[in-house]
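Presented as structure tokens, the chain that follows is alone, the form predicted on its own.
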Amino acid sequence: MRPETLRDGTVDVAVVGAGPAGLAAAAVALLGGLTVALVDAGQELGGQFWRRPPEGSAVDPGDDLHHDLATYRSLAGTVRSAARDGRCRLLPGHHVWTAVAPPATAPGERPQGPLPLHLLDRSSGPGRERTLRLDARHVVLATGAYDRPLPFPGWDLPGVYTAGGLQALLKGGGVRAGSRVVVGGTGPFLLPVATGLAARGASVVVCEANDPRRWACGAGAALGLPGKLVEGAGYAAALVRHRVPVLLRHAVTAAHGTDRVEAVTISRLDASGGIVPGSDRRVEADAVGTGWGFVPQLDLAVTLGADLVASWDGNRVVRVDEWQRTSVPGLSAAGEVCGVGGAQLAVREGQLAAEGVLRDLGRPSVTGERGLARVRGAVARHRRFAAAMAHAHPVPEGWTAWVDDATTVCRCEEVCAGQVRRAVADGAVGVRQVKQLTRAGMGWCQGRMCAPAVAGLAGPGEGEVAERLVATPVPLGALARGNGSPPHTLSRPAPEEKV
């Protein structure tokens, strides 16, 4: 993905995420005559769904991982025609840092001027860092979502990866992580990843922690999205094809190894998500991979005083309208962010983001007054699958106990599960008050590996989404070269270099 510039320093519209949402929400934005600023992470489009090698890479693009390339492409090329004609600007290896938005002349209005995102700049990689400014007369918020990992003996070692991190090193590297890999935890996703891996040689095990007949309340949204079922029975057909065992009802509930993983314990589970007695038994593996869902990516919606509201999930995620508009005028949202639903659903959330963008701009639909029909028709329907979905793969309630007291459970500060007990039993409520006696969640990652252990240990208690003023961290020598100053000085023109 090749950065593109305009002549204009503030766009109409930037996007943050380059992935399924952001990519509906710039190209219709394009299509119907704005310009655009997208703003992602990684080097080329399409996020972690529709991750890709790198453009002129000879590792095959491994089509065979993908779904929907045709929206992709269509998509991509709408974006990228755009940036050739110097209507959308491109910025790869991006990260927005931070943003504020800017005091609203009365409440439930616009804001005045343009808003600020502040992004840092890694495309021309470590130690070459710089920050920039982007001015936006709108802001469409699609920055996804990261996997959930729990914590059990050994997760710490190499070779235990999230299930996220196994298929992003096929979709990306073409890399097969391990010839021996055991892929758990609960939930759809794990099938692509263990059909993609075992097509690729290696002999996989597959453990689902619950029961298929928890489907059974859902049965109706399936039946709403018959391409789903389709999709379904792929992937049913090549794990027999590849000779993949499905174990239901256990989960990976400890790693061995000395430099690297070895081995894992696999465990029956009973109807509270605790170790059947006896059941253990141990597999050789030279790679694992665990997938409990999803947490949205919720850092800049927070930042900015976007309103959160509960998901059908149990995660937090911003509450839109009917338009994908947020509580804080000027921003929207889309995808992962407003609740994990699939990449389908992404693709018409923010589809539904740039045409809200459009009305409010006093621009016609691109869309058509039908085809919104037929989207928001569309958007009911996952919502109740991804509904459905999260009812039937719940975390069990039980997985606390298969973590010991030795068991790591902060990585970057190097907190255990005996420190989170202990801590809880001194008095601590809640993820905050544990952070606050033992430092689990104030390292590199900022709690976002560990939160969710914390809280299965300790309890949520207040339940709130932490603030992170920065996202996203920011070398000291970025801010010096790129003249920075502080988010509260955003009014005057001059103290970053804008893009």
Second form
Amino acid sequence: MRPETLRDGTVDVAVVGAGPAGLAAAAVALLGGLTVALVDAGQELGGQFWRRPPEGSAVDPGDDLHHDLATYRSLAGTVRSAARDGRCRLLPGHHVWTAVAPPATAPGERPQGPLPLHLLDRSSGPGRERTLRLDARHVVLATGAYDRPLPFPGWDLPGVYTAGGLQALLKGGGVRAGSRVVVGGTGPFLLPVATGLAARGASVVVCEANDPRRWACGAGAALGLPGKLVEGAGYAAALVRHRVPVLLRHAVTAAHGTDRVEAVTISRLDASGGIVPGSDRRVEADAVGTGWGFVPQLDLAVTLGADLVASWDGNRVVRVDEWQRTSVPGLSAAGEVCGVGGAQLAVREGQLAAEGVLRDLGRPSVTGERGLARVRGAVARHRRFAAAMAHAHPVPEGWTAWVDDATTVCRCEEVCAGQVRRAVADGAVGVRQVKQLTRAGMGWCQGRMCAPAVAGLAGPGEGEVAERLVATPVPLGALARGNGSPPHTLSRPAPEEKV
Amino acid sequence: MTSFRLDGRPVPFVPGQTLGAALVAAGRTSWRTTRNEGRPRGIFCGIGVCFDCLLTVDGVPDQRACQVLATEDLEVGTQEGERRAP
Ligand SMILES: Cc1cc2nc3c(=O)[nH]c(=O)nc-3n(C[C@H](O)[C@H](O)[C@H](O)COP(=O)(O)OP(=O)(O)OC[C@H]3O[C@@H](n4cnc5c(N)ncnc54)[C@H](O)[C@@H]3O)c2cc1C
Ligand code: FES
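Switch from the form predicted on its own to the form predicted in complex with the partner chain and give that structure.
Shown next: the complete complex, the earlier chain at its head.
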């Protein structure tokens, strides 16, 4: 994904995120004749699901680790060819660090003028970042999700990764992070991680905290998604072929080692997630993956003031209508920011988002009426399936009992569970108050890694979606290079070079 | 074989890999210590959100190893601690 030479001017649609949802939104908008800017903080098209090494690099592309590459190739092909024609601006290595919605003239009304996005261009490498402004008539947020880790003693040892981190190393870098790997947590995502590593020769054990057998068998068929059954059967076959044991109602409850992980404790869980006494056993491991589902990346949606709603898995997500439009005029959202439901759902939501924009601009549909009905049917089925999967894979209530007081909870500020518990005993309620008392969540990751854990230890509190006015740290030099002084307030951004 | 240097020592990489992927492939799991307790850190999330994997790149501190593509002759350094989050 090479940045195109850019011309000045406002694009019809800016799509933030080039994963399955963003790629589909961009491709459909382009097919509908609109001009598009496709922005992604990463270097490549594809997002998390279709994470691939750079085009033409010597890294193993790992086609066998992927699903539905035909869709990826078709969407990416549309986008790349439009980039060659100058109708699509590809902006890899660009992070949208903030955005400001212009005030609407009347409530609910479309604001006058375009929506400005503020970009941090990291494509020239460390120390050479600069800021840019991108003006768009419509914005589609497709910023996806990140892993939800939960702490356990030793989870901060090197060699312990998020499940997605193991997958990113494998799919993006062709790197198997270990030869004896234990993957633990809950959810269907543990299976592709395990089978991928096993396919590259690692010996892998999976600890699934729930027992989703009955559910999972029925769900695919009952909900009319035979594709999901086939995918599931594929993983099951691969697990058998590679002799990967899947231990149901088990969890990784500790990691051991001095400078890196050397072994883990695996425990059997009772129905509420408590450790069955005497069930602990030690297993050697040189890499560990931990994942308890995903958390949507909501920073920009929250900054722009989009309404949120509770999703099927308990996450807060962006509220959208039948065309993926948010509560902010001119702003749509698609993919896992609207609910964690996998790549196939994300693609279809991206498609609908672009169709909604075409419709708002009075342009003919690309998908057609029959096609749209099919897409909507699929979206409904995938959402029901996602809800069933979420129901079968809850975070077990008892997990906090595995966490002793000395366990680090906030990795950035090095706040341990004991400090969080003391803050709660002193009356702190919810993530925000605990943060004020302990600094948990105030470091570089802005609470992305510890907020689920702090919420579990401290209780949910009120309106607990962290507001992050800045989606990524912006070096001061970059603001200077962006032409002029740094912005003093977010409502009055500095004059920036325009994209 | 292409390589960059970590604290002056060559680390091989396949063009297209990030610094973090190349380091893990080379068997290196940590290259930073934490500010308070001096604990070792390397890759955790792999996708740029956790900031565990910080190192210096050509003298610029606090760069995420999982996000910076490895290039020939890059001078990379381990870090003791890190700045406070901006
Ligand atoms: C690390 C990881 C690995 C995963 N691997 C798999 C897998 O192998 N198989 C599977 O079935 N599911 C996987 N998933 C689940 C995955 O979230 C979805 O299946 C799918 O990728 C969601 O598509 P999406 O388009 O909604 O978002 P994503 O694919 O997450 O794409 C979002 C994109 O937005 C970009 N972005 C976010 N914020 C900004 C910003 N402010 N500025 C610019 N760009 C931004 C990101 O760089 C990213 O490329 C993974 C998830 C994670 C977190
Ligand atoms: S490993 Fe998380 S930011 Fe690099």
